[in-house]
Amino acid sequence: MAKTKVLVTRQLIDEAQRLLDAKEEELEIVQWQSEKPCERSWLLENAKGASGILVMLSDKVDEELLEAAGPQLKAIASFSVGTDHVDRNALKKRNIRLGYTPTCLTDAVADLTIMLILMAQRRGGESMAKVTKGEWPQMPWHPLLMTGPQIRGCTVGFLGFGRIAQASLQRLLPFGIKRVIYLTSKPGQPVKEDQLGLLKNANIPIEPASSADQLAEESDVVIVGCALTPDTKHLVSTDFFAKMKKLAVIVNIARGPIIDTNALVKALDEEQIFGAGLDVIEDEPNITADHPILRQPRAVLVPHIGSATIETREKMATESVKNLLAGLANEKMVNEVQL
């Protein structure tokens, strides 16, 4: 009897690879043997006849890929929490299931969120650059040398208030923040899920914002953590920055295009805001040394490392394989996008 074909677009971490290889007797496993992204031509060519495909963020799942695969395709497993690289409507009309890994990386991304807030407020990137460029000897101490706003007493505004945002809030509370406001797709309405019991047991105000304007105007720290959709693309742009406080910082741990990069550069140039901490940015990873954001001393940019802990990536890899296998067997996935 012919084996069921699955396509895997990257090398996997050992534990996940063993889980997949254990099914070799019943599966024909076609796998890209590199840590680098697979070539699109390879993906389209090898998708033909596949019943399941395990993809990375860099792999676009669209009509072209689904047509190349054929009508037997049952499941896509994405090694990611975001699914903006996947055409959900195309999957839905073909009854193809979509697995993803939203719960694995909550702690890792929340940890990075705090790092980026502190780096932006305390001018971490700018300070380190002074040292590495040998400029420290030319920096005589004075009372305001390299000073920035303090996290204690801040109003923190969340654009999106899901699992990662609430885990970030859990980490922020011991810093002594004063107030929290959050904006969801239903402005002014309380969030449905109190993931960690923070709202129920809060000793500071945690309130829904009525608009993006309110979030911009009242927050000392803005954390962008919403999904990228047509409605949220460039949601944070010129008007938003114009309403922010001059000592406020913005942090993006979601998707790059939610923030208009040109508007951010302008806001930093004109000192409309104090700083920015970015794990993601538009057009990543194509950020070359001459990119305008890299000329902004108070912008800290790291290369999309939110989930980059060993433990998290191992969990994401194994969960992706489990989702793939569950999709093939018509069983429940660990996490499935409801299309």
Given for the second form:
Protein chains: 2
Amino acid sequence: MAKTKVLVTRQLIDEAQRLLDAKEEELEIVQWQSEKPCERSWLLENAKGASGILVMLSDKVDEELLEAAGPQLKAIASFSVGTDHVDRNALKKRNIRLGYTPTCLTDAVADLTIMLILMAQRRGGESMAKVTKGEWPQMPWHPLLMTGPQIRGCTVGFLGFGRIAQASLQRLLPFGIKRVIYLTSKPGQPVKEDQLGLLKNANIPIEPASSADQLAEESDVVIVGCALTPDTKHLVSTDFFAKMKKLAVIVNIARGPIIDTNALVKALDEEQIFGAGLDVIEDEPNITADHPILRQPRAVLVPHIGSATIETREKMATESVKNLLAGLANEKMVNEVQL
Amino acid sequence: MAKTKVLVTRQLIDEAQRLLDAKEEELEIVQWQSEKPCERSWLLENAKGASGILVMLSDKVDEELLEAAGPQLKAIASFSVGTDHVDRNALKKRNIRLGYTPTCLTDAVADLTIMLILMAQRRGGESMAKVTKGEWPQMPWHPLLMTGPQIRGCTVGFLGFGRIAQASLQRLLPFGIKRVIYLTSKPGQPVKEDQLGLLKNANIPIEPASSADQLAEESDVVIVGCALTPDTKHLVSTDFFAKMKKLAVIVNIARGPIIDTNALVKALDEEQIFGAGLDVIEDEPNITADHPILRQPRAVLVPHIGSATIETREKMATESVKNLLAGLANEKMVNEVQL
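Since the structure above is the form predicted on its own, I would like to see how the form predicted together with another copy of the chain looks, so please show that one next.
All chains and molecules follow, beginning with the one already shown.
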């Protein structure tokens, strides 16, 4: 009997690779070997005849790839929480299952969210840059030197209030925040999923906002944590920034295009807001040293490291392999997108 | 009747300045006007005849200053939590009272502690620097790119376990840390002050360490939060780093000289530890661009901004003025050092 072919667009880590290698007798495993991202031409060429493909965020899963693979393709396992690189309709019409790894990175992204909020408020990037440039000896100490707003007493506004947002809120509570508002696709309606029992048990108000305007006007910290959809693209743009408080900060841990970068640069330039902490940005990773956001001392930009902890990446890799194998065997995936 | 003279080595902020100005009829207020630190010669010259002096961390209060002031001097009010710039014995033998502002900055410093822990673990400085240099487009994504250790499951070790340390711990609990150990001047003995009810109520072990060695060996995160004394100077040096875990990080929010900088640079160079987050460093602020710590990608150094929130600095200024006025009036200070 011919082996079932699977295509894997990266070398994996430890347990995940072992899990995959253990199936060598049943599977023909074709795996990209370099540390660089897999080349599109390699992907299209090697997809042919594959029953399962394990892809990274950087690999586009579209009609072209599915056509190249052929009708035997049963499952895509994506090593990611987001799935904007995947054409869901194209999968649906072919009955191809889609696995992803949304749960195991909650902690890592929520941790990074707190880092970015604090860096935006406390001028982490700006003050570190001054030290690195050797400016500390010439910084005259005065009472308001390098000060920023304090998180105690803040109203925190969440754009999107899913698992990661709620885990971030859990971490924020002992910092003494005063109130939480959140906007979902159903403005004004309470969320159903109370992932961590916060809505039931917290001793501060946690309420749905009725509009993006209200969220912009009332928040001292805005956390962008929603999915990227046609409705959320540039949800945060000129109008939103104009309504924000002068001492407010914005953090994006979701997807770059939810914030209009030009509008953000302008808002920072004109001191309409205090600062920004970004794990993601439009057109990433093509951010060159002359990008206007990098000239904003109050903008902190890190290279999409939300899930970048050793523990999480090991779990994501392992879960991707499990999803791939479950897809081939018609079994239950650890996490499957309902197409 | 001659007015009582007070000397103030900075312009203050809002409420604090108003509080001081309200006493103009009773007080002769001599105040340094520039945004630069007060010059020593100005301080010595103008101290003469003063009954109270409000000083900043950068103003040394020593025999020379007290002699220059004269025997009528009753109170020093320091705009700071630390008092290493003050010669306590010199004050004591003259019965001069010393006010300081230790409580109102707890939140601000605890917040910064969390920022520094997360930046050290998640490579905040290193990854931001890569983006700023325009390296993001060339960073090949792979599963372990820019990963660091995750805080969930960590053992956190506190060197010093006072108010700020306990407030930091309170913030750390929802991140899922596993265990806490702390070392005080009485190794192996439980602390008496349970500032926030954490020792009584937390559902993870919080235990005294028996030695610095134990703390170094068992901690995934080491937080330096003790006072600087002859006993704690270079408490963290070569031996300490040698005992630390390879994936552990160290954060200093106390005083620079508690960590031996050369030993830290060596530990980072040789990958004995994963990273460091420093709000303070030996010889600050004289850190020039060629300082060896600045060549360590895994060291984050910010310019002593622990208390640098707008809210805190306003409170510190106000409290300093209250301490000064209380000292003149023989009344109770908000916070007074027992000399």
